[in-house]
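Just the one chain here, the form predicted alone, laid out as C-alpha cells.
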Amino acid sequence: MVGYRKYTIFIFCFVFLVVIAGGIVRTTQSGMGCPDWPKCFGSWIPPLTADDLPADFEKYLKKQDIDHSFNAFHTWIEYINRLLGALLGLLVLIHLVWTVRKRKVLGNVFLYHSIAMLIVVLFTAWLGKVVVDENLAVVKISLHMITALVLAFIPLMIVNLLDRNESVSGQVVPRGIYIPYLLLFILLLIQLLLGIGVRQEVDVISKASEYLNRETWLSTVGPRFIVHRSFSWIILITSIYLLIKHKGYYFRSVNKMILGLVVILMIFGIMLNYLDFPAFVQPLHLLFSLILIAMVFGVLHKVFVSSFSMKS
C-alpha cells in the first residue's frame, strides 16, 4: 500500500496549502473578496473587470466591511482559495473511494478515519459559507482555522496506523515518553488558544482602523498579547528538555524539528511585534504553528500506536 501512503501524505501536505492560501487571504484583507457563496459575485466564474459585474451587482458590494466596491486582486485571491479547499474535498473524496475498494485490505479502522476525514472537510466547507454570511465573523474565522488542524491530524493517523507493525525507526519505545510530548501538546494548545485570542482583538482593531496604521496594532491588544508571547518561553524550555532527554535516533531527529520550529515561530512573534505588524508574517507565523501542533500530535499518535501493536 506504498501509492495508498504517498496520497495520504499528499493530503496531509494539500491541507497546509490551503491553510496558507487562507493567511494569504486575511492577511491582504480578501476574506469578502466573493461576498457570496459558494458563487462570487452570482457566478462561478468571477469577474475580471468592473465592467464584469452583474447588473445587481450593489447588493453583493454593500457587503464588504471596507470602501464597498469590487477589487479583482481581492475577488480572485478568495477565490483561488476557494478553489484550493474544493480541489481538497475532491481529494479526500478519492481517498474514500480508494479506501472502500481497499476495504478486506486495509479494514474497518481506516475506513473510519477516512470517513472522518471527508465529514471534517464537509463541516470545513459550511464554516466557510458560514464566514460569509456572517461577513467574517471572528468566531466562526477562529473555529475555521481549528478543523483545519483536526482535518490535518487525520492523515497522520492513518499514516501511523499503515506503519503500526513497526516499532518507531525500529527501536523499542521508552516507557512514558510520551508523557512529556503530551505536556508539549497541552502547551501548544493553550498557547494557539491564546494566539486566536490576539488574533480576534487585532481583527477587531485593524477593521476598526480601515487597515491602516498596522503598527498600532499589537500596542493596543493589551495584556493577552504580553501573556501569549511570555508563554512562548515555557514552550521553548519544554523543547529543549525533549531534546536533551531523549536522544533516540528517531526522537532526536524530531525533536530536532520541533525545537527548529519553536525558534522560528519566536523569531516571526519577534517581527510581528517590533517590525509593525508585517503582512507577509501572518499567513507564515498561522502555517508554522499548525505544522508544530500536528507534528506533535503525529508523534503522540506513533508513539501509542507503536507501544500498542509491541503489546499485542
Given for the second form:
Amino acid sequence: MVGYRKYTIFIFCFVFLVVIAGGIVRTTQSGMGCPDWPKCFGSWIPPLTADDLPADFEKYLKKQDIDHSFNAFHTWIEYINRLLGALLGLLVLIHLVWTVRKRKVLGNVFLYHSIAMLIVVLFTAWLGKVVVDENLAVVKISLHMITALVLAFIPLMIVNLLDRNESVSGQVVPRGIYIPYLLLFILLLIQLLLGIGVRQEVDVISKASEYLNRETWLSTVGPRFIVHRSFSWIILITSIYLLIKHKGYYFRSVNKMILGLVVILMIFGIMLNYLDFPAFVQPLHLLFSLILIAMVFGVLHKVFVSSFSMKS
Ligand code: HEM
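We have the form predicted alone; now please give the form predicted in complex with protoporphyrin IX containing FE.
Every chain and every other molecule in the complex is listed next, the one we just looked at coming first.
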C-alpha cells in the first residue's frame, strides 16, 4: 500500500498547487481572463493573440467586469488554473478507481473517503463555474476556497487511516491531548473567517480603485482587519503553549512546524500591512494559512484515529 499512500499524499500536495494557482489568478486580476466556462472564448484552447479571437469575441468581452479588452496574459493564467483543476479531478478519479480495485484489502472506509473526495472536487469545480458566471461574486469565491480546504482534509484522513495500526512512534497518545489541538483548530477557523472578511472588503475596494493605489487599500478596510490582525496573537500564544506542553513527545516536531507557520503568516500579514500590500504576498498568505489549518486538522484527526485503534 506504499504506492497508494504516496499517491494520496501527492493529491494532497496537488490541491495546494491548485490553491496557489487560484491565488495568482486573483492577484493578477486574471479571473475573467476566460469570460466563459468551461471553454475559453468559446474554444478548448484559448487564443494566444488578438488575431486568434473568434469573430463574436465582443460577446465574451462584454461579460468582463473591468477591462473589456483581450489580455493574453490574463487568459492564459486563468486557463492554466483551470487545467490544473481539471488535472486534480482526473487524479481524484484515478484514486477512486484504485480504491475500488483494492477494496477487499483496504475496506469500505477508504472507498467512502475516495468517493467523498470526488464529490468535493466536482462541487469545487462547479463553484468555479458559478464564480465566472456571476462575474467573480465575492461570497462564491470564499466558498470556493473553503471547499478547496475541505478537499485537502480528505487525503490527510486517508493517510491517517492507512497509518492507524502504527502507534504514534511507539508512544501512547496521552488522553486529552486532542483538546489543545481542537482549540487551535477552532481558533484557526475563526481566523479563516475573519481573513475571508478582510479579503472580501479588499476585493470591493481594489475593484473600485481599478486595482490602482494598492497602498491605500488596507487603510480603507473596516475594523475587521484590526480584529484579524490582533486575533493572530491568540493563535501565536496557543501554538507556543502546544510546543512547551508537549516536550519530548512525537507531536513536538509537528508543533514546531505549526509555530513556524504561524510566525510566517504573521510576517506575511505585517508585509501586507506595512509594505503597501505586495501582490506576491497575497497568494502566499492564503497558501500558508490553508496549509496550517490542514496540518492542525491532520494532527487532530490522527489523535482521534490513534486513540480509537488503541481502544479497539
Ligand atoms: C495565524 C495567523 C493568520 C492566519 C491563519 C490568517 C489567515 C488569513 C486568511 C485565510 C485570509 C483570507 C485570504 C484569502 O481569502 O485570500 C487572510 C487575509 C488577510 N490577512 Fe491574514 N491571517 C493571519 C495573520 C494575519 C496578520 C498578522 C495580518 C496583518 C498584520 C493579516 C492580514 C491579512 C490581510 C491584509 C488579508 C487580506 C489579504 C488579501 O486581500 O489578499 N493576517 N488571512
